[in-house]
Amino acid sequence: MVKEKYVGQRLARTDSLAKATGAAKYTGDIWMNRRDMLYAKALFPPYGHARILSIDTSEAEALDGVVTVMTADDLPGKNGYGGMVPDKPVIAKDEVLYEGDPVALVAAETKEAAERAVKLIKVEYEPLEGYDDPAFMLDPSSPMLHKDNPFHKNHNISDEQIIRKGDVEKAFKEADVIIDNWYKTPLVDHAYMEPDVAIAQYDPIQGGITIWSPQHAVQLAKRAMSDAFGMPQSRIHVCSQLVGGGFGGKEDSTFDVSVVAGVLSIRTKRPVYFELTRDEVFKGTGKRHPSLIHHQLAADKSGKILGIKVETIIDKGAYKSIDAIPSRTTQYAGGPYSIDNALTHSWSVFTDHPYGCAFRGLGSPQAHFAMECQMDELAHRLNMDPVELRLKNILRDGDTTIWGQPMMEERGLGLEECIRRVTSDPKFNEPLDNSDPRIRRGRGIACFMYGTGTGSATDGAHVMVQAQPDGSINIGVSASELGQGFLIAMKQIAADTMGVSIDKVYLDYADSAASLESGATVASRTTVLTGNAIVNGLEKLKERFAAVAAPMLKTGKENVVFFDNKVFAKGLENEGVPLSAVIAKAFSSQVPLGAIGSWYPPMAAPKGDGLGDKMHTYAFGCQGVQVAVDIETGEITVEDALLACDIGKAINPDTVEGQFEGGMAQAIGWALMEEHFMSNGRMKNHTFHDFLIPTAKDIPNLRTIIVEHPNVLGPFGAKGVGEPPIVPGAPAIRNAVYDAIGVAINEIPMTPVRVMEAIKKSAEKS
């Protein structure tokens, strides 16, 4: 068997040099000097909730340089769009439900003219009460926010999910210990560097439209905007440039800007450029869902978890967006532990806030935060080592999750190795320096599991592969390069599958006209699903070419091997022929040089009560953290962070470690400083001056351990790695703070104010 030449190697990302030198072009860099380009601006409301009484656009329309002003009555199609359901208006007509609802649109010859024009539009509003509290909106007696929205489940509920397993009441009656706590997580911005931007150009020849914007999903974008454009999906062409940071947010927010540029281009028949300001990004685009979690855990005196009861209220914001959060928070409410009895119930609830959308981890960080805090609470109550407690309860081969899915070592089950490697690390076990009476140091750990893929029936990938007569390979794939190293990983998989040098592989990516549906670049799915589709397509070509090569090599096609740009018979490596000669022969013999590669994970039928397999494989991991807490100021410093993840197989260890480090850094921000404050539907902090994110000074040396328990269904054994690294950071930091000061803080971010309040309350109780 030929050994892989590229998979598992530390190869430089193909986009690194171009990004470092500025040669890489983002959406905002293209077409900026075109003479016929129009510039768009949107008028947003000064209220979080208001009724629109009248709009007067006459002064704006009369302004020199203004080409068109659009209100809801001027749209070419339906007034709605969205990735899951078309419930977000292109232009608000009668009512605004949050600060990001456009009231009117302007296209002008210059940016300055567009900015002046929106200020001349006169809108009369009737301010309405802004609803900020999802718990209040969950109550059936609360006012109904979406009166005409056909997509809500019931009243203000956007989605509701339940998992029932075993006999929970019996488990709680038999328990020696019950841990009962509330946990709260914040509304958080993705804080990507590149503001949301789009360019649209109407096609006068076939009546279609082309959109350039930084997308997570170019094929999904066509479906999301088709009705708003009033044209079939086949006429919509979406190209994603390099994405300047996404973290899940640009799965939705690029629709917000693309649909505006699109309807203006359709109306004017000219190219239109639309970019949000940072203030508009903060106020109007999707956010990580805030959550309020009531977590009850029952255990016996040995530390064995007998059951859990968990209720999670999720702030959905104004629109549905990608509403997979309740399914994820119910799923991960028990963490990576073997629990026989569980009742987990989650609701996402409409408010007058920015819509909650996909954000790295998609509900798993919120659920794991509560569960991993509960584990330390249980260890504290039993006077038990938190590591020993976790090892006693983790999922092992043959155990079932709280949703009833059996765990299998053949699909990768490396959690125990992750725990042991983190907790046996020499640095992690050094004595803590608590010589300064003002500074208290402590250590904490947290574990997690995270599924690869969305778990939906449509979660598959399809690619186009084509061999060229010179021996090179083209691959058309709709996935996007978000900075995660997707391009180099796909090249490594393709090169080793086809047996060609990596320079022979070229990806035509993130262009809906040059690729098939391979799903969104989300849910840690691209390496596995798209990688498997590439393998499938190239194996089809190899089968054809083997039949062509066999007579040339005087052997049977079953003995043909592809490696190092050559084709040879097994055992006769020195007598091969160039792959280019085989492909040229196939070309002249009417053998097709192109194929479609496809892959779907196994589909499992639901069993009721939320039970049944969710994803085909799961990444597992453990993070250890050391913190220093200043008990006079409440400031927390993360001094050490060590993360071990079982990701099946590291296709490229450099990019895998980059994902580890990025996830840990992002988790530090979520745990300690990031939070939006809302009042009456309006955002109070909407600049980087008052919405804080970590800088280099806030990040310690981030240490990583790659653990590889291969997934038999993954390409070369791989599992997803993009989102898992963010999951354990916040609870690990919280548990380290608990270890340092002996005070449990169950709300993040753990700002100095919250830390000092917790210390004060603890002192008053004692």
Second form
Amino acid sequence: MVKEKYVGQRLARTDSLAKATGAAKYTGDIWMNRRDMLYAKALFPPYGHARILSIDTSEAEALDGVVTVMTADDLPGKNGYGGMVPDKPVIAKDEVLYEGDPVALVAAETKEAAERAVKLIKVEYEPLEGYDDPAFMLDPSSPMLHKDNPFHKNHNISDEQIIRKGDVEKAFKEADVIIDNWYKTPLVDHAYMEPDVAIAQYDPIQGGITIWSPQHAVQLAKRAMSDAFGMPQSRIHVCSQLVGGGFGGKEDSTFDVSVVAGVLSIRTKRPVYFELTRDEVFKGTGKRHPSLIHHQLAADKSGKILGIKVETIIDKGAYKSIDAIPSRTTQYAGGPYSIDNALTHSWSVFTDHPYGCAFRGLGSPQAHFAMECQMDELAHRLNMDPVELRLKNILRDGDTTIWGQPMMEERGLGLEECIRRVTSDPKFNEPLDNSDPRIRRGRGIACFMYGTGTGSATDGAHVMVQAQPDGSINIGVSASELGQGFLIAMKQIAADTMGVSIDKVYLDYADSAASLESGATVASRTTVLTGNAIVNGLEKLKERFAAVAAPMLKTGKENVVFFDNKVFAKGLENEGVPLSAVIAKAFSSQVPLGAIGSWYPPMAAPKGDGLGDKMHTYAFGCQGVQVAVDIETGEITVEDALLACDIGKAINPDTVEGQFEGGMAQAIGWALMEEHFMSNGRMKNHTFHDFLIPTAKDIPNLRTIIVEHPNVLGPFGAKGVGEPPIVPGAPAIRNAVYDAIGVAINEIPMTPVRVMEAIKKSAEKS
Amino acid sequence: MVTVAFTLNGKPVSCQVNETEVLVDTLRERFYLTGTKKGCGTGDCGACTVLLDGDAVRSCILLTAMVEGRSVTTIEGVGTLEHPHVVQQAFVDASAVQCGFCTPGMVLTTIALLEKNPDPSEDEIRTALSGNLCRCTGYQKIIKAVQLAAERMRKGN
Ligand code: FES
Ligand code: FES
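For comparison with the form predicted alone, would you give the structure of this protein in the form predicted together with its partner chain?
After this comes the whole thing, all chains and molecules, with the earlier chain placed first.
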């Protein structure tokens, strides 16, 4: 029996005071007082696509303070690294495929020397055409970007996924209405505030290396970089200090900086510091994949969706990175609805752009943008209330998704409650002020679902738990603190499971040497998977300690209760013994104090045609927004935003709301302003004054509702919460704009220019 | 190289710097005051905010040579783990800190705001903070933190 003393409470984050006082150390804060540290710089090309004809490093090498200059010929291992496959070169050899391919590396005694040295390296390039259009590159007659593409028989495809369910052609034949539209979403940066950075230190004792770098996955890092370092995975020790924002991006970008610091450290046998400037972060690190979506939806006149046909072309950029977007866009192409017939097909295609990587939502925002716009289009066509239309089609207990997975209330299925709570909200139903003809107001909603975990065969979590004889507990977890509040959430779960006060729980985190593989801190998976592994490990300890305590308490071990740092026989709360006494007894009785906790979700079960169970549980939600559109300038203001999201159980409602609000704000940025412009493989806007993200002035008061339909397999009923909140914002805003001005805008960001164009076009049509 | 003498967190200091050195680098690399963060180096993000004679300024676009004779306050100068400033405590209590990279800049901008305007409206708060980017929080709980700090400061605690 476990009492919930901490779970569900709004406890302050473990790290917040240290951060607010400036005492917290990030990776970039721990190098400057080390006299032995070398400073690294990389030379990046002034082209998005070019052949390297020659490199002359002699002047740079001769510069005072320069310790080494490296080109592709000087590497200690293979010239490749990557989270999924080692396809990204550490240093470009013959050709650069995007602006972020380093051509040479420098390590010097001082920052100034390193900065001067890279400018002295002479490179002769032959500029090549930069390929910007994934739809063009998908054509088999297009030029080949990667020689011998190992990933697909079509030379520019990185991945292709298809889901086939039911009989789509029949559904479209029998339909009363078909909604057929194209949608487009942009290339955007994560815009985490902490630029990418790494410190590497060669280990002369065992011939290994230690890397400190902010990231999502210290265990994955060992696998991702071992080829490049020419070392077995076991010799790579990786620590992630506090992470100054990641949102998926630092799952990959950490490798970009870590391999540079690493190969320089292996070569010089000195510790090396390497950080990117903001300009380099923008041009070089991963991005949210742009998408072009052709969405066809068939329905009968009652509004029941009969089938969907969806094709999605995804800009992969130059390298593979995390390539789950085809899989996720096919999966979520039908939104959170019960649809019997579906054919969804996605391709990720190589271009000369920054590689597309994980970014909060991993393809689900793109897919839901199209689907939720389609739902409003259908509602308009049928003259139906968009809310009623959605309620008619949502997944309910026993329904199957388009990938053939049955939905179960016992895994948490709170979508209807989310929709009802948003749409019955009094403020969301106040009359709209449309008295000024220039400022048009409207409202829109969007719904979504989002799976917890990666849904892949490798998904699982393992932790080390160690009781100390003073009654405190160490937990070794590989997860990272990205600001999401994982430290406090894990402490809450552990303290309640073990029946100890929360100050007794100490986490050894984000250090590959102090933890086991618990998977990346991505995919909204940590609370559930790592949380469950912690519960599993502590239950093992409790079982052992119950056996030790039973004779002390003169009871059977099944009657032993752990609570409030005490151990007592059920019902005899006042007669217990301190947990520390039981642990001390165990310590001297050949009972081990440490254990491994493990948890795997039920195995994802592929059945062919893209069908089969994927994630074991899903978060659901609905967002309502109110916008004001200035029809003379095209400027859109989000005046109200209300998100209800079913996340099973809020382990800490404060941090859950933090995720809701952060995701909602990022969605506003994605919908209204964020967009990188690429031309000939070069990025046109690469500063925070031309790549705009929302400021405090761009965001309204964000209102949130936590809905809890518990997941029977989650710790205390929890489902994942990190990514879901970004998903519904963009289509909700687009639908609100449609409601306000009667113009459908199917391309985001809905910048003033795009809004004015759409208004003009629609006026011409009518 | 030039010698610059100024007041740093209440104490007189002096250092030798390059004419082109910016204050954020001086603070971090010469004085090890790493609470001042560098998010962009182009004056756009506000992570490097410090107080210069009480005004919130961006230390990444301020030459160190320019602070001669002036008073610079960094996040380390306003409160500590043991004795946090009321604004720092409000950020903790309002759950306004996520990744924390923007937080020192946000705190210092808030202190400068409340010094001049002890009872700001939500709109005034949003305007004052609009030069400080935060990618994590959607600003929601940061606004709450500023309001909480203002209320506590008005009540004198
Ligand atoms: S680092 Fe100074 S404004 Fe961004
Ligand atoms: S808390 Fe991460 S940028 Fe503000």
